[in-house]
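Just the one chain here, the form predicted alone, laid out as C-alpha cells.
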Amino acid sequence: MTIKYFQKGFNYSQDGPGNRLVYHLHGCNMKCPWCSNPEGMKADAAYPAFPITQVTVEDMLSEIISCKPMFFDGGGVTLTGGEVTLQADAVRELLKRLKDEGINTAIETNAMSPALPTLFPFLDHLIMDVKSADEDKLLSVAGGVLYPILKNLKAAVDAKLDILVHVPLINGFNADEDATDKLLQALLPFKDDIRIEFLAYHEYGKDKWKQCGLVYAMENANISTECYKKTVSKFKAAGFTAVRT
C-alpha cells in the first residue's frame, strides 16, 4: 500500500499543536481557484518543478518514527493536501500504525468524502475547511458540496474529536455580511464543540500556478482588516471560540 505526496516538512503550531511533521498528499476533489498548492490538485497531473513522491506506508512510518524526538510541545504528524481522503485506505493504515506507536495524529481535510469518518478512531485532531454555506456558490466556484461537509462535521462532533474549523475569507466569495450570516447559522449547532479560525485571503500560491502552467484567476479577493475583525466579532458574539494559530 502506497501514499503519494508532493511536499513535506516541519511546522510549528499551524497544522495542529506543537512541532509537527506535515505531509501534503497528492490529489484533490475540489477546484478552489485560490489554492496555495495547485501542484497537488490534480491526481493525474505531474509538474517538473514539483515532483511527486510515492512511498509505502511502511517506509513513511519508519521515517516518522525516526523523527519522534522532534515532536515536542504536543507535536506529531499532520496529513494535509491536496485532499487526504482521496488516499483513505493507505491513510487509515498509516494513522492506525502511528497510534500504535503513540504518535499524535492530525489531518486537514475539506471533509466532503464519506470515507472521512473511518479515519476518526485514529485521530487526535481534525482540521476541516468549511469554505462557504452558500451551496450554489460553493459548488460553482470551488467544486464543493455542503451537505456531506456538515454531515461529517456532525459525525466528528459525535466522535468527540478535537475539531478546528478553517474558513478562508475571500472577497467576492464568502466575506460579505449575508455570506457570513449564512455560515454562522450553518455552524451554530456545533458552536460548543468546535474552534473556528478565519484565514484572510492571500496570494501565497500565485507563483506556483504560473510554474504549473495554470491560470491564476483570482482578482480583488483581499479583505480589509475591518472585515476580518467584524467577522470574528460576529462569531464570538454568537458563542463561538475563535482562534488564531
Second form
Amino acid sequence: MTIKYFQKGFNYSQDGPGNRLVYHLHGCNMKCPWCSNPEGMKADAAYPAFPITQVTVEDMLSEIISCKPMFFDGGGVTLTGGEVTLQADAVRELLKRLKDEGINTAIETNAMSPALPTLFPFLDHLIMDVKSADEDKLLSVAGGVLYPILKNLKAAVDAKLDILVHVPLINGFNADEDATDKLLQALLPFKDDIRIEFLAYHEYGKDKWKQCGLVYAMENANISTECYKKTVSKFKAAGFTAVRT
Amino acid sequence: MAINHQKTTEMAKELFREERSLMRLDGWFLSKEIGMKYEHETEGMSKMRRTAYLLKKIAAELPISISDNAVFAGTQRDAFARSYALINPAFRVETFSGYCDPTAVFGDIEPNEDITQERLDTVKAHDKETDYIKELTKVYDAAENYTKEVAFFVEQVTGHVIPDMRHALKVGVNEMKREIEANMQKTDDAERIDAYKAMLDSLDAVIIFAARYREIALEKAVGDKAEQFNRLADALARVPAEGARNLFEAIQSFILMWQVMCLEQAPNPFAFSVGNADRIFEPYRAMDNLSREDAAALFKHLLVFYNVADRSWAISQNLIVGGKDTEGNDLTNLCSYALLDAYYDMNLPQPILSVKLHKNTPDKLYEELGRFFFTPGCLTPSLFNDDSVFEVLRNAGVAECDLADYSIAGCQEPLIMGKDNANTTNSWLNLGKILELTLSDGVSTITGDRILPATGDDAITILKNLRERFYANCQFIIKEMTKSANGASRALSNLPVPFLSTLMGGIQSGYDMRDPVHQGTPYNGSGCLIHGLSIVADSFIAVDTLLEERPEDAERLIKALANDFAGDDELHEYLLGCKKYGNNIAVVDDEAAEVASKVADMVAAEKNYLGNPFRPDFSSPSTHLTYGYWVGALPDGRKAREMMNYGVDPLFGDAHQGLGFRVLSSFKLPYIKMNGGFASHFGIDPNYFTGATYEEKGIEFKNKVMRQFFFNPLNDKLAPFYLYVNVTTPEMLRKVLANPKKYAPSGVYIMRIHGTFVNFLDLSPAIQQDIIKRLDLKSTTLEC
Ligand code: SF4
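Moving from the form predicted alone to the form predicted in complex with the partner chain:
Whole complex next, starting from this chain.
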C-alpha cells in the first residue's frame, strides 16, 4: 500500500499539539477557490514545480519513527491535504501502525468522506473543517456537501475524540451575519464537545495557483479584524470554546 | 547621575557617523614608529619590559582627540588597519593565498604627503628584522608545501581572548599595581620579577592616556559643552586609576583599558571580546539605580567605540548577554535588556552580539529578541546553549566555578573570561583538500603539484581503502600543521603583552600570557578550525554507493575528479544523487558523526607549545569559500574550486527536506568533542512566523527553532550549542543590492556571515553572493 503526498515539514503547535511532522496528502474531493495548496487539489493532476512523492506505508512509517526526537511537547504526526480520506485505506494502516509505535496522531480533513469514521480509532486529534452551513453556497463555491460533514462530526463526538473545528472566514462566502448565525445554529448541538478556531482569509496560496497555471479567482475576500472579533465573540457568547493556535 | 538619554542617543548616532567618515587608519603605524624611535632606550631590557616601556611612550605621544559628540574618551582606531579582506570591496576569492606575509599590513596604508612611502618602508624594513617576523617567516617558509593550497594553514593569534575587566573596574589600576608589587615581594624568581615590573609599567600607560584625555576634556569644557566635558574630566580624574562608582565611570574605565589592550597588539588584534557585559556593568548601574533607558543611552556610546572607521574594521569583537549559573539560575538582568535596547536602536556593524540561552531562559528574553530577528536589515544575535556549553567545558577540564564565566571570543569559540589563552585560530585544517589528495594519490588536481607522497596504487585500491588512507593522511597533515602552529605561537611570544596579562591571570602567575615555556593563564590551548566535514562524509557514501552499484566505474571516477567532471555529466549526476548529510538519513549522518569524531580525536591528541591539547573547532569563518577555491572536485559531486560546506552544516542545496530533518541529522554529531567550538547557520524565511508583534514572533522563534535545536527534551544526546541565523529571503537581499537607497536608507543593512556581523553593503561581491546562496532556505522549511 502506498501514500502520495506533495509536501511535508515540521510545525509547532499549529496542526495539533506540540512539535509535529505534517504530511500533505495528494488529491481532494472539494475545490475551494481559496485553497492554499492548489498543487495538491486534483488527484489526477501533477505540476512540475510541485513533485509528488509516493511511498509505501512501511517507508513512511520508518521515516516517521526516525523523527521521534522531534515530537516533543506532546507532538507527533499530522496528516492533512489535500484530503486525507481520499487515501483512507493506506492512511488507516499508517495511523494504526503509528499508534502501535506510541506516536501521537492527528488528521486535518474537510470531513466530507463517509470513510472518515473508520480512521477514528487511531486518532488522538481530529481537526475538521466546517466551511459553511449554507448548503447551496458550500456546494456551488467549494463543491462541498454539508450533510455528511455534520454526520461525521456527530460520529466524532460520539467517539469522544478531541475535536477542533476549523472555519475559514472569507468575505463574500461565510463571514456575514446570516452565514455565521447559520453556522452557529448548525454547530450548537456540539458546542460542549468541540473547540472552534476561525481562520481569517489569507492569500498564501495565490502564487502557487499561478505556478500551477491555474486562475486564482478570489477577490475582496479579506475580512476585517472587527468582523473576526465579532464572530468569535458571538460563538463565545453562545457557549463555544473558541481558540487560536 | 542625571543622563539626558535622548540627547545622549543623538550624540552616539552622530559619533558613529563621524567614525564612518574616517577613511584612513594610520594610528597603528604611528604607534610602531614611536616604538621604533625609542627602541634605543630599551637596550638590555627583556622583551616584556621593552614592550611595557614603549607602550608608555606610545601612550604619551600618540595623537589623541575627543569628539564634541563623545560622552566618553577613548578609541581603538589606533590598533587597526584597513585589512580585513571580507569587508574590502576589492576582495576576490581567487586572490586569497594560503601563504602569509606578516608585513603585508604595511600595504594597507595609502602613502600621502605626511605618511610617505619612505616612512612606511623604514618601519617595514625595521619590522622585517625583528625576531618575531624572522621566526614567523621561517615557520611559513617551512610549511609552504602544505599551505600554498591550504591543506592546512596556521597563524599567530593576536586578540581572540576575553580579558576579565571586572577586577580593574572594581578596584582600579592603582590597586592592581599594589597587588603586583605584593606578589613581586613573594618571589625571588628573577624572570617573574621582571615580568611583574613590565606589568607595572604597562599599567602606567592607561594612566597616561587618562591624564591626557582629561586635559583635552577640561579644554573643551566651555559654554554649552561645560557640563558634558566636566563630567568626563571628573570621571577621568577617578578612573581607571581607582574603582568605578557608577555606570558612567565603569564604562569610561572599561574603554580606556580596552584601548591600551588593543594598542599593545597593534595592528589588528581581531576578536578581543567583552564577555557578559550585562554582568560586568550591572553592579555599577545599580549603584545609582540608573533606568533602563539611561543605561541604554550610555551603552550606545560603548557600542560606537567598537566601530572603527569607514567599514568598522575592528571585526569580531563579541559582547554577550544572558546565561545561567551552575545552579541553573538565570542571570539576565536590567543591563541585559538595556544593552539589547542600545543594540537595536543603533544597529551598528560591530560589536557582535551574542545571547546565552538555557532551558530556563525567561520568555521575556525571547520576546525582546523578536525585534532583532524580524526587522529586515537589523543585526541578529548569535545564540549559545549554556546547558551544552557547560558540559563541553566541564568535559574539557574547566573548573566548576569558572563555567558561568565562559564567554565567546570572536565568532563562536567558548573560553573562560580572563583565564583562557586559547590561541583559537592558530591552525586551520582542510579535510576537503586532504580527501582530494587521497583520491589523487597525493597530487593536487588544482595545480598538478605533488603535495603528498605517491603510493602508485590503482583506482579501485584507492577507493576501496579510501577511509583508511584518508585518516592516515589526516594524521600526517595534522602533525605537520600542529608543528607549524606551535612555531607560529612561539614566534608570537617575541611580542609579549604585559598589559593584557594583568587582565588574564598574569598578576597571579607572574608570567606573560604569551610565555612559550611557563603558562601565564589558568587555561591554555590552541585552536584548530576543521573544514569540510559534510562534503567528506557525503563523498565516502558516494564512493561506497558507486563501488556497490557500479564498481567497474572506479577508474572513471578518479579520472572524472581529476578533470572536474568535464565530459562526464552522467557520473556527475549520479554522484549528486547519492545520499547526503542533512536529511536525517542514518547512513550518511552516522558517517559525518564518525568523521567528526575521528578527526576531533586526532586534533585533540596533539599538544601545543605548552603541552596542552589542541581544541577541535568545526567552524569555517568564510574560509569554506577561500579554502574551497583550492580544493578539487570530490566524489559527492562538488566541483573543483567551489565552496565547501560551512562549519558543521550540510553543503548548501544538499539538505532539502526541511528544518526538522536537518536538525535531526545535526543531533548525531559529537558536540562534546568540539571544545574549540563549531559553526552552524540557518537562513530562515520570515514568512513562517505569523505573530502580530515582535514579542509574539520572538516566542514563535523560540518554539519553532530554538526548542527543537537547543532544548529538545527528546534529544538524548548532547545538544548543539551554537547557532546564528539570517531571517530573510534571497529575493529580499537582491532587492537590497539593487536598490540600497530604498531598502537600506541608512547605508547599513546588517547580515551575519559566520559568527560576526557585517554591513551587507560593505561586503565584497563574492561574499554578498555567498550569503545569498547559503541562505539555503530549502534546508530550513517549516510547515505553515
Ligand atoms: S478542502 Fe482544503 S485542500 Fe481541499 S480544496 Fe478545500 S481548502 Fe483545498
